[in-house]
Structures are given as structure tokens and as C-alpha cells.
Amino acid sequence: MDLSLTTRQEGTHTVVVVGGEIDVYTAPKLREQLIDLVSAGSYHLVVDMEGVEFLDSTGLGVLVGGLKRVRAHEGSLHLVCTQERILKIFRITGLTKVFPIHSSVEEALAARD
């Protein structure tokens, strides 16, 4: 399976769609697609993952790095995720207590930071 990237301006906000598997092979994909939103000034992120299907450790990594380098430039990264086996993944690991995740887009675009 391979990883798909789109990313769309709203607002002030930029929403990442990912779709596919993150994983070892595909992360790297991700990071330097939110390495290079940040290095153009993209400090207020949103990442839809309604269309991702897995998700492992090298995963969080990479989005916990994106999270660093956005609060690095005092900005924010919101996830969008209802698929009960990922958010399971974050409740595991404690995540959620780190990442905002909301239920739309929209939700996490209304949400203040």
C-alpha cells in the first residue's frame, strides 16, 4: 500500500489529507511533506487521517516531530480521526494527551489554539 498526500489551504490552516499506510516505508513521505509546509511558513497544521488504514510506531514519530517543529514557531497540528483501531493506537501510547483530535475538519479548524 502506498501513502497519499494532499494539502489544501483553509484559512489560516493547512489541511494534510493522508491516505494509505504510514509506516516505515511511507513516513518519510510525510515528514518531508510537513518539513517542507513548515519551511514555507505553514505553522498551523491539520491532519486528516480519516483515509489512513495503519499506522505504525515510525508513524507517531514522524507526526510528533511534525508537532515539535509547528510548536517550535508557536503553531499547532490538529489530527482528524474517527477509525476506532488508529485512535486506539494514540490511547495506547498516551498521545492523546498530546495531540488535539477531532471528529472533522471542520471541527478542527473551528477549534482555538
The other form holds:
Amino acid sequence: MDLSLTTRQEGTHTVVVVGGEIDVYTAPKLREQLIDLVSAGSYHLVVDMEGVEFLDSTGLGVLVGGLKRVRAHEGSLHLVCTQERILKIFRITGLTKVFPIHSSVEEALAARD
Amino acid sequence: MPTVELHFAALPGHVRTARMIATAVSRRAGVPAGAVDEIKLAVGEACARAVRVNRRSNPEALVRVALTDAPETFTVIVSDSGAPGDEVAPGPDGGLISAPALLDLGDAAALGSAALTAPGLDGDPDADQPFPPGLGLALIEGLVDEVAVRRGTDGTGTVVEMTWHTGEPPDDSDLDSAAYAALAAEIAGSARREA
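Hand over the structure of the form predicted together with the partner chain; the form predicted on its own is what we had up.
Complete assembly follows, chain above in first position.
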């Protein structure tokens, strides 16, 4: 299954809803989306990963790249993820210490940056 | 004796195909669902790495994957045709050092710090591809029960051998249920004492 991407504005935050597989093949699409958002002035991002079926190290790299971009503008990037198999990937790589991970979009939006 | 062997051209799009085959073969072998997810991801990482190495060192060479289903293990061997040092740091004697040593994965804390200090976190924002080359190996290390990284038998290329223990030795589950029963008895005992 391919990557699906939709974005919506929630106050000061932009929610990026990602679905499908984020891998070496589809990750460039997510990277472009994140670059476009930051270029357009969206510095507070919430990436909703509840619909993600597969994530590999390329996908992790794109998320880290997005985090670096928003940080350069003193922004934030929060993740929404409750799927154990995806959370495990963040734990194995130590990235749970890098990304704030929430169990719902509402919780992510309420988080203090 | 591999049950399935796959050779594919070093094209990123084929990594997904290899992943699907690994998923299908492991499912057919009766591997538990959680381990199938691990196999799918680890095989994808190993193949993506092999594709990158071959494209740089030997673009015409095929990436080779062998999937072997044994009674209590499932083994996947991914081989590239790269040159010494490709994405696996050469050891003092010019040979390979293991993925854990490469990534300083001695313990869980080191794993976390390795990712935190990885190049790409603080560097050029456009340099997030790949992030970092060793990240795929770090994931493999975390997903696979036994991983060995070695030089190919002909002296070129790198072989990543990944083994999952899929068998469920009855002794273990007996031990678990016995331990659980002991714990339950202890909790019940302390509850009675409190009451």
C-alpha cells in the first residue's frame, strides 16, 4: 500500500495525517510535504501516524529531518502513535527520547512545547 | 538448505518486493505474527542497505536473499557485492566489526545515545538521507534474535545473517506459568496478611 498524506490546520498547529507504508520508496513524498509546510511557515506540526502500516529507517530519517527543520524556526514536531509495532521502532532506535509521542491528536495539540 | 532464494537487481523499488516475499514465506512457515512484523522490517532494512552498497560499488550485481525455515528458527541471509568498508566500519585488521560495535550498542542506554548523537540530528537539515547509514543496522540489531555481519565467502561483499527463534520450547512456558503461579500465590498471601 502506498503512502497517503492529508493536512489540516488546528489553531496554531498543522496536523499531518499519514497512512500506509513509509519506506525507502515513499519517504521522499513525506519529506517533500514536511519541507513544503515549513517553507510555508508551519512550524508547529503534529504527525498523526495511527494509519501507518509500515515504517523503516528511511521514514525515521525523514521525521528527524522534519524535526530539525521546525526546530530551526523554534517550532515543534509531535507524533501521535499508539501502535505497538511502530512504537517499538522508536524505542529500538532511541528516538522516543527525541520525539514527544502522544496517544491522540488532542493530547498532542494540548502539549506544551 | 534455503526454502526460498531471491536474487534481485539493486533497485530501491525491489526492496518492497523482497519485504513482501519475506512476509509471505515467514507466514507460510508458521512464524508468530509479531515475529513476522520483525522479519518484514529487518529484511527490508538489510535489503535497502545491500541495494545502496551495490549501487555504489557494483551496480550490475544482484542482491541475494536466502530464507530458511527450520523447526525452531527462521533465518534470512542478505548478501551484497560491495567493497570492504561499505557501511560496515573496517576493524583494526581491515576486517569487519560487528553492528553492535559499529553503533556502540553495548547496552540500551548506549543505543539511545548513539541515535541521539547520530550525524544528522544537529547537522544540515538536508542531510537526513540516509540517517545515519548505521540506523538500519541498529534496527536490525534490535529486531533480530541473532545477527551476524561478515565478509562474503569469496572475499567481497557483506553478508548479514539474521536468525529468529520461532520455536516455543515447552520448558519455557512451563517455567513462565510456574513463576506466574508462585507470584500469584505470593500476592494472595500478602493480601491475606494485610487483611
